[in-house]
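Let's start with one chain on its own, the form predicted alone, as structure tokens.
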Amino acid sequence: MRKTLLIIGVFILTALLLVGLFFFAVNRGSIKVGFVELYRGLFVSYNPNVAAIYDLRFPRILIAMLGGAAMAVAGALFQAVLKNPVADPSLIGISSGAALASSLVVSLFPALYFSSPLFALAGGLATFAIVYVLSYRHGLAPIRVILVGIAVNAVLVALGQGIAVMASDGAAALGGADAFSGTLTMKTWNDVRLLACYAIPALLAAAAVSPRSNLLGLTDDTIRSLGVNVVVLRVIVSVVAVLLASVASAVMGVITFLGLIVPHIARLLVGGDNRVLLPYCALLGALLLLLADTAGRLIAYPYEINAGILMAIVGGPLFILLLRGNDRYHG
């Protein structure tokens, strides 16, 4: 009972922090309005300052929250599928594969913009299959998955940057570069609708598979003894994880280490039961990415530091500590 109350308290505190950060982020920048003025401008009468905030800040804030939730849940699911506590969709190349496929389609066929997450999903699934096949040797050793993933990720990033450099169209080159930059600037309500259209159903699917995903922590023989098809279960959870990471990467670009940091913090706070862990990862992921984006806007104002850069600065040292802190990561 006490543990349940503590978990509820953690959820409530994180939700309150997220709401507070939302209103703080809305009012940070060259245009500032009070809460009453913001409310009246949104729901009562037109206000040019509120209209500018609505068109420029609201989309990037909502994308940071929804994309952060998607990447965090994807990270937790990848760690369950691969039985690898340092698995991360950006680290093992899933995000780069998705971003590369999405940027290529949008650059070559702009009319397919709203279908770009589907192509990102194809790119993410192909990358995941490559990493899985190349890493498998009498099982999946955690360090082998990471090393193969890093190598595949490096190739995909190089391809994406090379295509961006060679693109004759300036917009195509800029789009290719943005796909790997992890920036939330210049996002519009079209981007919000695109992300929400795919990410929300994928988050609901993650919640639906969360009870069964707990079984992935057991040995395959034990899972079979419970009457569950291990291969089907692993494929379903993998597809949901790849969809979440791919959709977020298609809209935001590659955000490194978010899918690694959030699940580890979440396990310390709410435990390892995926029925509780995944919803909390969504909440905490939204909070951390919005915090990174807001900090990036304020640290060097009027210039901006990409949220992806800040996440890499924080996530890199943590990744090293995780590798050094537990011998079983070395396979």
Contents of the next structure:
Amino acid sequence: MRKTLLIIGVFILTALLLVGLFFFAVNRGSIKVGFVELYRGLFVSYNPNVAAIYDLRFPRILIAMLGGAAMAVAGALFQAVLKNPVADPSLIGISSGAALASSLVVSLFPALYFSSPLFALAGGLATFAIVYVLSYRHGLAPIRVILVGIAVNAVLVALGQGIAVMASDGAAALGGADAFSGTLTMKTWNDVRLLACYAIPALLAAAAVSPRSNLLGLTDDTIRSLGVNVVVLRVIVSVVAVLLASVASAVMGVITFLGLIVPHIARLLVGGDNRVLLPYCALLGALLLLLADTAGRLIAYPYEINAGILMAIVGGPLFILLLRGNDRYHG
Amino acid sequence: MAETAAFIVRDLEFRYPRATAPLFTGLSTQIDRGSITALMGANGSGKSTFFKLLSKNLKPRAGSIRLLGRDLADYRQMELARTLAVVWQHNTAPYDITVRNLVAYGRIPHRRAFATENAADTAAIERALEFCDLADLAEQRMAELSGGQQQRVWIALGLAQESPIMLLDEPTTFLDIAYQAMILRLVQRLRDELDRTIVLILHDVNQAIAVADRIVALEVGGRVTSGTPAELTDEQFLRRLYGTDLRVLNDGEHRFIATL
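Having seen the form predicted alone, can you show the form predicted in complex with its partner chain?
Zooming out: every chain and molecule, the one shown earlier first.
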């Protein structure tokens, strides 16, 4: 019982921090408004400052929260399905595959903008299939998945950069360079709608599969002897994970390490049961990415540091720490 | 009429995809309800393969396996899990799962997807924990338990499936001798007190002849002999089975096979 109370406390605290950070982020930057002014501007009467905040800041804040939640939950699901504590959708190329596919489609056929997450999903699924098949040899050794994923990712990033150079007008013509930098600037309400349309159903799907996804901690033989079709289970969980990572990458570009760090911190705080872990990952992922984006806006003001860059700077060293300390997962 | 045979195996043939010859052909045997049957044989004789055929993890090339009077191939996966629990030798558990939550997975075959634990589930879980002497450890994490305790949890998981038949894959391997004895006594109690039909692979021949009612011995080359431990602890037969000379010692009550 004490443990349950503790977990509820962690949830409430994180939610409060997220709400606090939300209001902080809304009110930081070149335009500043008070809380009352903001409330009146939004709901009572027109205020040009509030309108500017509504059009410019709200979208990026909401995208950071939704996208962060999606990446974090995707990471937790990948770690379960690959039986690999250091799996991360961006490290093993899923994000790059998704971002490459969606940016190619959007730049060549701009009319398809709203269905770009579907192409991202196709790119993500193709990448995941390649990584899975290439690293499968009598089971999935964690380190082989990472090595193969890093190689696949390198090829995809290079492809994206090559295409961006060929489209001489650069990032404007083709999302190529943009797609891999993980930035939240210049986002509009259209991007919010696009992300919400795909990410919210995908997050609900993740919640729905969470009880069964717990079984993936057992060996395949044992799962099968419980009457559960392991292949179907694995495919379902994988598709949900790839969908989350792909949609987030299509809208935000590649954000590294978020899908790795958040589930790890979350496991320390609320434990490894996916029924609790996944909702908490969503909350903490939203908090962490919004924190990175807000910090990126402020530390070198008036210049902006991409959230993706900040995540990589903080995430890289943490990843090494995790690699060194993950012995307990092999037991 | 109640079915007296748990398994009836007829003319079973199996060959691995890239193998030149079948592992066995014409394998026929019967496994009775309420008995303990041990699979014996040298490495490569196919006892693990036979075990996987019985648990429907492999499909035979020819022949049939009938489980409680019905063709094994006709069982749906969930239905099979209610009829047959398999405890595998190699297991992993999520790092922080508690004993009780792990044993509760045994109720999955009895539940619809998304349904929560009902009173029958709770009762079955508690009975399984109690029977395997795990009631005091229920809230412990798996990672904190000894090897012998963990093995009892895996057996309790199979027990919670409330299937009439249990298949155990080398349940004593890698355990200290005290734990081996404890597990073997547990297996006997499963038969005596719960009327379970048990089929197991035991690495140690002496454990097999001590605990089993019947032994199914697979020879390299595909011949199968089944009989009581007394019938099969014959020096000539053992030489054929294992390809080396073994002595049978007898203290009047028990027989032992000496390796040296």
